[in-house]
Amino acid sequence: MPTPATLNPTAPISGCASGRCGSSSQQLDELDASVTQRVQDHPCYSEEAHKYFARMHVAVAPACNIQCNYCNRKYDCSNESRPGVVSEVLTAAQAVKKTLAVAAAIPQMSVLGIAGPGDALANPERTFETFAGLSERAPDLKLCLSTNGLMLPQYVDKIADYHVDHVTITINCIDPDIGAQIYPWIFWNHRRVTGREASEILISQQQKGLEMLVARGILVKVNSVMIPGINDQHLKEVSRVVRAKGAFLHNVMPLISDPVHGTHFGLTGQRGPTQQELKALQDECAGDMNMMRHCQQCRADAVGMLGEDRGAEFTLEKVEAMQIDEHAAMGRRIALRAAINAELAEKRAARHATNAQVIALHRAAPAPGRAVRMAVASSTGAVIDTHFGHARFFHIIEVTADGVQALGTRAAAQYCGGEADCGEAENTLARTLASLADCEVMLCSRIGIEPWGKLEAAGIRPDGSHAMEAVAPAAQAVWQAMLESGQLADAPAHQRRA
């Protein structure tokens, strides 16, 4: 069992320097319980985890079918801290035993993830392999894998097969004229694709993968690497669009453009951006879309915490002599793992319990602001948990800083009656927003880029980022925000239009 000081869980173990690190609970405290869960021991997907919690990529992935003007990806390589660079290449059969001998001395690690050098899925046969060896042998291990997506929709049931339940997506762009000054090339159908029509195909791969996979209920975080000049104003509407798609988090990551790594874009002059760039990007994409701010960019065979590398400590020469009593290590892993998490869950309590009462406190004062109408996907008026598109109907409530007051429902045609029409029903969109016209908020589950279109420009706000949440903290959480961004001091649009 762990010693008392390995069992310390109030005390962070991280590498990470917190001048780059956001919020590490506020997070976690707006998700509904069943995707906190999912994430709250895992470092690359909760701000808060990272402290607590190690990770290990697997080297087992040299192949990839794209090339990007930002990458060179070196395989014998132990002095950068890159992504794309690693010591040594593994075979499945090396990365199941290194990962059982990291994951018997750090019982903090919690995750393993196969993140290059090259491309997960464009070498299949050893990132399953690795899978299978794992799922097997330390099960108590999320797993997890990157990729760019091109071959993502070929390999959607077999990730959801080895239940890999996070995986992340590079996604620099969402406009092929921007991908192809980003990707020189990709290989596709056993040809080397160039220009422009290789950003469309890459393009229409990932965006394919990213929604089989929120079929599938995988959680999906999406990177990208902010290019100035380049995509740098375009990853506005790349957050927009991924979150409507349902992303679960995106990573805005800068460019890595140092001469010396020997990438296009380093010899080329391309310049990275400055962290006021950085920042300022993020907090516009923020407005959309759960953002990560603690992203290390890890090397593809980073161990350990974020912001630390132990990889040294587990070459495969001092594996081979390592003794590993795989069953007691597990125990380990799961018994700190569960005090972690009972001490995180206390902390989290305590807040809500602190936020509740300024909340009071808040409401017995003169109540600021004024009414909101919204509209609400759902099936029950209880919970948002429909689909804008498949809604026969919507609640209508009305917000204020006293509640929440139900006012009745509304029909609808559904917009989207399944993918032979999805998308093209404009008169019923027209009638439905018609119907809509005095509602300044739309929450619902999930939403498509048109529709959110059509209904920002009626002047309605969509919000699918309170999805499976309770209808009334989710409006109030809406109306508290819009409240503080001042967007309550001028009348409704429909009543300044009138």
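The structure displayed is predicted, hence computed values, not measured ones. Residue numbers count along the first chain shown, from 1. We call the rigid core the largest set of C-alpha positions that still match within 1.5 Å between the two forms. Compared with the form predicted together with the partner chain:
With a cut-off of 2 Å and the rigid core superposed, G195 has a Cα displacement that falls short of the cut-off between these two forms. The Cα shift for D175 between these two forms, taken after rigid core superposition, is smaller than 2 angstroms. Once you line up the core between these two forms, the Cα of D402 ends up 2 Å or more from where it was.
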The other form holds:
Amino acid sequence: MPTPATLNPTAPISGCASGRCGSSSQQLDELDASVTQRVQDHPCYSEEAHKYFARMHVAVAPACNIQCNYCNRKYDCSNESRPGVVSEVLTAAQAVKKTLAVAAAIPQMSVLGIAGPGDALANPERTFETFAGLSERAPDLKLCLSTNGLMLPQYVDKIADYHVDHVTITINCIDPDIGAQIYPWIFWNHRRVTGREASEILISQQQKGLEMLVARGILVKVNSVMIPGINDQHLKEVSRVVRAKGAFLHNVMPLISDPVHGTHFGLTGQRGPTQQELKALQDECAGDMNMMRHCQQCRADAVGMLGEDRGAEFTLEKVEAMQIDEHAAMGRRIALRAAINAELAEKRAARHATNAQVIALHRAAPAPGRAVRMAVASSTGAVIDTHFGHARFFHIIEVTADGVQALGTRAAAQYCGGEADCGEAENTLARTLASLADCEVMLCSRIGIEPWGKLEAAGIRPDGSHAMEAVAPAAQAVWQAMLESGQLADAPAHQRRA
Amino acid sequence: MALEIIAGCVNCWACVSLCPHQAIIEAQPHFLIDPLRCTECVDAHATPQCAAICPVEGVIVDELGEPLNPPGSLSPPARVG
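Let's compare: the form predicted on its own is above, so bring in the form predicted together with the partner chain.
To see the whole picture, the full complex is given below, headed by that same chain.
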């Protein structure tokens, strides 16, 4: 679909050009804590994050199942028509390869999105095949998709299955009479539907999809294209309704209607909003809604930090020639992300320290308790969600009274490969244990009794009691318990053994 | 009996995955229909799927050269108000 997320106005070429442009820091601080954690390294959702983290879109979804008056499909999307701009349509395999190449070259990469040039869910095979490949080979990347919502209810379960945690729905109206001025037709149940009926179906699917996503705990952002004289006043109502239903962010974007793009609106003289009109509407919608203001209306194949496009460095031809150590690249990303998030957490804490701070006149005594190194079985490093035997790598962290520091990842000599591998199990487990010899604790979602004993014998205490909890607080709790039971006065067990 | 894609097609891909017989061929300068595979959907759907989703008027034609989406058929209605 003509995903407005792919619209490209006169965006700055690189970096963030505006000083205060996001869903503001204060707003993010006020968001529910779990939401904050989930958006903190997402450049599109957090004003802070977009200066530190990068995203990319892979153009695997060319087909669209609706027509919007602000889109000309001749150029994939009206905003793809800037001079010199050509987007490659990728197969899922090509998209996975390109993503791995970009994520190896740009360790700030935290998010992979599918945003057209058509509609992600009008191309379900391509979209989900791409997600499948990436959740296998780059499980640390957040996945998101952008959709017009027409097919959303049908795919919500699949979206949840792939742990896609951010979905953007373009909702331009909730009134079919307004919709009829924006959408001339949709493709529905194997036929073309036109006029008001088309908008009725589209709107009802969008709203149903929004509710279903929210019910499953998937973050939903709503994009709206502001079209003066058609939906500009109405968008205040849209904002109110989508927020009531649980969308966490509303992004009002300006219509782009340069006649040169050949869109219906462009050719019929429909104007876009002025900066003042856009800001006024955003302010009005912001009354009780988190508003997003740093949107750059990226291309459907954008690569890099928000506002920059490094796509030209990663053409298919160039990607083919690249040699990539996927695992090492993932380790670099996870370590960088942890460092940036720690820095951001400090800034957030500082913002909240509004009262006069106590000035320490004496150097504080070092906190009691030594650092404890732990291995974590986790797909992303954020949640303890992996069975010890299924882990293909472990996140290594060091825990002190001050917090949790990420030290990178280590590959597991995955021993639990099924019956056929059992003969080898003994050796592979031994190799895994050897690579984790400096760790004292193994945090995992589950672990079999056999490896449990072997880990303990190797001086690594398995702990499955924090399954599905966030890594940092769980690790701190384990550390605190060790401190209280007096285990942290001495050197680590493996050092004592040595 | 087969439909044909003619010049004017913008290669938007919309029809490709809908064809029940995989008769749409990605090609330059525009996508094509394999006449040996195309059944005009008479065996599968009430209406030919490629024509039902094609966003461009006049580029999918039947054996007589008659467009399935004739000029004017996909144009948005005149602006109200």
